[in-house]
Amino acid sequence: MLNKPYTFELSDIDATMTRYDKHIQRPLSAMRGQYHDVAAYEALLATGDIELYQVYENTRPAAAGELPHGLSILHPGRVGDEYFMTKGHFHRVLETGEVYHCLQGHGMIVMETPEGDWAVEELTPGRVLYIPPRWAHRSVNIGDGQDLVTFYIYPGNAGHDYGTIEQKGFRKLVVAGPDGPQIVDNPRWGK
């Protein structure tokens, strides 16, 4: 890790970052409990454990002032009618907030607030997103055969719970209907 300024490269062409310390690459196992339709996501898994996603991070230390940063680069792709989406994740310090900007492809980020608010904001290129403190947040590939690309900056004393949303996932859904993407409930929150 650097501790001094630097700089690079970001590439909407081939979803590339020139200079990053940290490579996430995460398979369709790591997101057991996830997609609603449980049949679709064992006969997927069963053809293969597919990479979904990979991230690529210049990390910093987890203090307040440090902001570490990086490229996610979300893959096309379902399970049954549920696009490919990432893990999603509350921040642990809660009021803690991040920026999206979409450099390729079509997606969408879910979010939600401890509260039981919740927004869904589409990305395509060039769009920035401001998701606020207390927003869990998590995006998804909407787009047909190409990358969502988009590159994200955070504080870095905020941290990741994964926990809570591995519990019973976000409300909302986003799953391919007759017109394209749709909204829905998440079945597992009526439970």
Second form
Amino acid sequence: MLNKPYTFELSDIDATMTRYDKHIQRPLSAMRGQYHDVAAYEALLATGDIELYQVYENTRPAAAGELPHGLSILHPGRVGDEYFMTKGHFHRVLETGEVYHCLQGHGMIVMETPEGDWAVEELTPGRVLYIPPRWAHRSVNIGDGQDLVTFYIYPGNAGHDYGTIEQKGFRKLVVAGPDGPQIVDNPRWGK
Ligand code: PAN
Ligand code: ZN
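For comparison with the form predicted on its own, produce the structure of the form predicted together with 5-phospho-D-arabinohydroxamic acid.
Now the complete complex, all chains and molecules, led by this one.
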């Protein structure tokens, strides 16, 4: 791993990063149990295991002073009335935050703490979101036919706890309502 300063290009036009050493593609099958409309999920999966999002990362050692960073590209679409979204996670070391910078598209970031606080922030190109320590986070693409592209930076010692969200979900969902995106209670939260 390079331990000298480096630069790279981040394109907000075609959502590319000219330097990365990790590439993740998450398909619909990785989201089993997360969408509230199970029938809609199974029906969509039956038509094919489509890609929901990709992540390009410059990985760094798992040390507190390091800052892994990368690009998250979440495609548009819905499962029933629920928009395509990332798995979402707590950081394994809860006392670590993260910065998201939106480059493209239209999104909502759904967040909550173990103590029961929740928040939803909207992202449009140019907007930056600061996620403080303790807040689990999930990206939701509410854009019309456009990828949601965000650049992120988080501490190297953070780690990822996916299990808590896989089991409980987030307290709030973002669904398509008659007048656009709506934040609603997750009927399956904690179940
Ligand atoms: C982001 C996320 C990325 C994909 O880099 O990892 O958007 O979401 P999931 O990891 O929830 O699948 C981040 O928050 N890193 O800590
Ligand atoms: Zn994170």
